[in-house]
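Take a look at this one chain, the form predicted on its own, written out in structure tokens.
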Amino acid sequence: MSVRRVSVFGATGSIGQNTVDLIARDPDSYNVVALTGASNIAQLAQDAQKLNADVAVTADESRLDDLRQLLKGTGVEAAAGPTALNEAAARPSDWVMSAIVGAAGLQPGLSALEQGATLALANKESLVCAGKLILKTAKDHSARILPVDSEHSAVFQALIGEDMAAVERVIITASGGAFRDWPLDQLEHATLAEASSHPNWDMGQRITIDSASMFNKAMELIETREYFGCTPEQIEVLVHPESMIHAMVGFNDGALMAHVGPPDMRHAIGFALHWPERKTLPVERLDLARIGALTFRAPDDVRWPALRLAREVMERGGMAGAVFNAAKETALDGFIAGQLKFTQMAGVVEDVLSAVDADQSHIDATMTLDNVMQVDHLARKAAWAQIRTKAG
């Protein structure tokens, strides 16, 4: 049995912890090259020691001494900072989990692809901000990208053995998040605690709030277009409160292929980890008779303006996705900090898209990593200006 070299970037987050769980269940099959995290140094050190990783990297340079102390005598190397992250990503691996949250995950993902690794992509921002760059890098280095979002993993699985030319539509589902049934006039009073509670999924705070605002699904719309080459008109969103059907693919003969499974990220992670094989996973087996019924409804663009903005981004093209993501991340920071109301986040994103688009030289520039990061910087600066105006 061959041993695979694997790395997990964003190991201390929700996706990362589920990945660590699956690797730890079969430790003899893996040589863990690198684990990375941010501020949760104790968890990072514990997992690095448990999996006997070659190196553990924290993005927070101020925590390097703490990490070194926790790993003293374990044989695990400690490192810190953006440069160390990129160096870890450049270490030869067969399979790399990209689960760093935000645009910070873009550079390590590119570095992993340049090594020819299979990239299990949970970092939405990579395809939203720089889809063409990511896909070209994978092609140039004979690397493969496997989707880890539950929706895109579901689409990927439904398309196995199928011809994309026969696909008419791709439907990704959304739970609707914490506020799917709230009266519209109450949304502006939604608190951080209320937005941070998801009815179905166990996720980190930021993605849980993005689910409530549907910015998470807006990002996935853009990802679907980039990853599968669909036209924006082919992609649909359907609100499905039970979160059992993760996506459906519609074909030209009228058939719909649906991927059905429990709301457990270990399925999508495990599929990517073991691909092209299927192996037993520690996830719930659904009892459809007990569940009884599955429900669906169309999304409301008034409740969730993020979906409309995503379609505008896809129509605009270029690096509009990088602007969208940076403004979205910054607006979320503003909400978490108490400087924005829940309902003001979409307004910030829309204003920033308009402001940056006014100078087309940025959005229409050649898509290089440097240009993407420059657009990201400009959009964040513009978003903070909008937040200060709304807070003032």
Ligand code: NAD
The other form holds:
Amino acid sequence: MSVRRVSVFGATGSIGQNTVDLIARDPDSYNVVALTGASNIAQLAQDAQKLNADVAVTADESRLDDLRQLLKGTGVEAAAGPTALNEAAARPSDWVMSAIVGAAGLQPGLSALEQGATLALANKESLVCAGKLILKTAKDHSARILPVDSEHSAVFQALIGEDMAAVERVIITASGGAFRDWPLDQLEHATLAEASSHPNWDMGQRITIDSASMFNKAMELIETREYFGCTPEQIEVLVHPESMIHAMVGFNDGALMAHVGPPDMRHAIGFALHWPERKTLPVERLDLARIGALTFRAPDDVRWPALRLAREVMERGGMAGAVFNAAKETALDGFIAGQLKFTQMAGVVEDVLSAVDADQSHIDATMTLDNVMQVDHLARKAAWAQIRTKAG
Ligand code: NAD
Ligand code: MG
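In place of the form predicted on its own, the structure of the form predicted together with ligand NAD is requested.
Next comes the full complex, and the chain you just saw is listed first.
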């Protein structure tokens, strides 16, 4: 196969490092255009040099001189700031990994689609806050989006060769996160360190806390609706503590196609990297006899109010997802900063959803990037006001 031009946005994070790992195993197959990061410029510079990238970009403008220094004499160009990120995304590439965390990943993702690249989308926030916009941009530029979330990659794989009209339901699984079995009355005392530790997956801190609160699964409900075009009623969440079955698709003849694999994101990343082929990947092969049993239970709406909120967001449609995502990101900032209790995050999101626009004008606005960013800004402001009230 010919050499492919690839870029990794959010290269220094958990998904980014797994992507760099897969690319580095087969360097002759790839021409690396751009790698990006934020604060960890030592890692960024090291990987950019190792993969001989054209450009390394840090989101943090104040680190440009340091990055230049680290890359001196390597032939790798250094750049910094949001504009540089977008410019890097607009450089011709065949495949772009979108693994920035948060709504900051939206704009580079759109730029990558506009130049026709295949977008490997780990940044689920893009689909939650601007699903219609990102899908339309892909369509307008004949670009493809491949999901890089374990559940959505699993659904995508279970649907190969199938007709969506024959799909009755899509089941995405959830491990239940750090507090699955905690007594409910202890949850409000959960510390940042406790919320930042996941039983099965090794991921960035934000998504790990979102797994404990189930906001990650809430986002994934919306992601499923946007990406696969299912109705909210067709999508179910199933708690599956072992994280071996990532998703199941139920068909109209009663069959359930389950995707089973170890909890290792290199499967979903590698699948998107090699699609439409399958290539050997360095992930564990499951020994099901040794594992013995897989268990399932229904999600508990009292423990995890985020799931109910996601269903309300899907009901409201329009830009409710942008409000939801921004409020959730801000509530998480508040929890990480010690200004909110773990159990107060859902309340902030709920209050912002009702407060941001009771008359629906923002929710109903046309989904352009500017409007999404404006709604995002308003929702963050409203969320900080809620956090101050709750903290005070
Ligand atoms: P992470 O925190 O480990 O890494 C985030 C990356 O984004 C880093 O490279 C960081 O430098 C960069 N970044 C942070 N803020 C930025 C900003 N404002 N502008 C530009 N770059 C910025 O996160 P992660 O766990 O790798 O997750 C990345 C994305 O993938 C998230 O959207 C997450 O929901 C999704 N995801 C992650 C996993 C996983 O296993 N980690 C699984 C499924 C989906
Ligand atoms: Mg997931």
